[in-house]
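What follows is a single chain, given as structure tokens, in the form predicted alone.
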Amino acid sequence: MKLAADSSTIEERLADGLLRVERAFDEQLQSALPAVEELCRHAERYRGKLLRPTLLLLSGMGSAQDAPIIDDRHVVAAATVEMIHMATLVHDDVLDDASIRRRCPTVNALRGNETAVILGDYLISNAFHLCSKVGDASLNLRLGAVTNALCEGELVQLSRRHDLSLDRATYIQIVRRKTAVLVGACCEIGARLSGAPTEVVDACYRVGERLGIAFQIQDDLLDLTGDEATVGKSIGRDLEKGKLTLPTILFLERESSKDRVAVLRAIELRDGAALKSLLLASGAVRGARDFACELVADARKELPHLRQPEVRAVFETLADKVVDRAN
């Protein structure tokens, strides 16, 4: 017999599940070596909204045929994906020379790039050690493929730095690999661990992938238009590191006037204020945000595949917050 669960109950179960995820995460990263333990505790400050674990747990509950529950496999998988994500943040801060993350000094700012690189590697190593506790080799293989794609995305992005010919399709390919594949896998894995049929698992992946692309576009917009106090991390790094993001790409695709010359000049001079002003005035920032909103709308169209309507309601609210956020 199917058990009813209203949205408040779903939110309570989700909150409890996330507490279990944090405990699993913290237990995995405990070290008897004080120097390592101190770094791990600092890295835990990188933990933000827990978007990826949240999506995994919601997909698991939403795909359940009977009562929407969160079992230990969901918890371990959710802690694993958050650890992988945290490793990418530590490495990203090295690549971007970032000094602030979650309103705290980055590991590289505190201890240097060498320590940050090894800590990121340590997080990845612990993630796969933790994942093995699920006892499902296919999960390790899937997450291995995901981490390969994350690295490929970063390598392609690095190869296209300072490339003013970067087009929209290549930008989306980079974002899909460096961000969206992990978000998509979170939704996919949550559904699969709940025994969902293939069509539901595939739909969940599409939800996560589209939300992941939208999330990264919004992140890029915040790097361009936000302020460090609100965003909580170093901003202006994309321009400083020669990474073209969607607003600039949209502008360069359609403009051939003197404003184009001004934008190219702002990029050359690393003048973030001028670039922001030009892209806002041209509508390119709005165009990028509209594209992100379209992706969220497409993701929402897949949500009827979830079996639990109460979970769908929570999922829809979360989807909207992907672009309606200031940090």
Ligand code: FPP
Contents of the next structure:
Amino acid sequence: MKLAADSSTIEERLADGLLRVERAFDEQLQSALPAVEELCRHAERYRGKLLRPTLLLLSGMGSAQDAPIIDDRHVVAAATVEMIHMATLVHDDVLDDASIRRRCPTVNALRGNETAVILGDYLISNAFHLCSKVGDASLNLRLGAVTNALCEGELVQLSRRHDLSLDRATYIQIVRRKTAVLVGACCEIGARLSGAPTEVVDACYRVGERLGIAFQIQDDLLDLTGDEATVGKSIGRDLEKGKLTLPTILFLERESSKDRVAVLRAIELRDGAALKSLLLASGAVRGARDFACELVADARKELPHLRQPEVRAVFETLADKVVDRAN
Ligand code: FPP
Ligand code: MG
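Here we have the form predicted alone; I need the corresponding form predicted together with the ligand.
Below is the entire complex, every chain and molecule, led by the chain shown above.
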């Protein structure tokens, strides 16, 4: 089914598209087995801002030559990327020993790690099953490369836990793989399904990749400086699990900093309050935020590649929200 090229606004088309995405998502995950169904319904509560489907649909509408239309392939691809994302969250909460996600207990907290691992597997399997219904092998191929990168990012991150020599380039490499490659692919796929030329498809990927890195930097800042009630998920997990994030890396880059010993001690003692106040006072939190804002600015520079000016405007607002958010 195609949404009629009528006079509805981009926001209305997007809202309608997201409803169709939610429907496709829920239909795919229906199970006659109560043990499975109950877990899927629980995991669906992790569905939040639908950032990835939103980017895919906006990119698809923005790069259309004629009317900005969302077709069924966009909808299925958008439901697929959200399901991939959900699978990674279920597994990530096992790795991080997290107990809260989107204000709900995590699957691992509720049912233990074994169930969470298999539910994550079930979600990733369903994501590729759903995607196959588009009948476009290149879509499966592309998303397979994305999930490979996601796992690589996590494996590199695991290999560098508790490593105080982790540098900025390696941190960005991890973040690119674990978060930004999927966000970039959302924008790229939306454009490709709309028949956009290669230069537009590539520009869309760059928009998503930059926003994705900025998003993860902000996510890491919230883990350091936010509170659980506002963020809606377990925080302080990066410190607890020995994951160095950008503010700490920026701080440690400055060899001669007088508070270096205090920062190293806060890391050793897993003292989140001390680390937060030292990194805030030193300007390292501000430095990380500035870095993320620059990436958003870089992403915005690519937006003129989108052919639909109305969509560009919606994209610009969304780009700012990637860093201006408290959860
Ligand atoms: C969030 O990190 C984690 C990711 C964006 C990627 C997680 C990927 C995996 C666990 C690999 C499993 C992959 C598949 C294909 C199932 P975070 O802990 O910084 O974010 P958080 O604050 O939301 O917990
Ligand atoms: Mg986590």
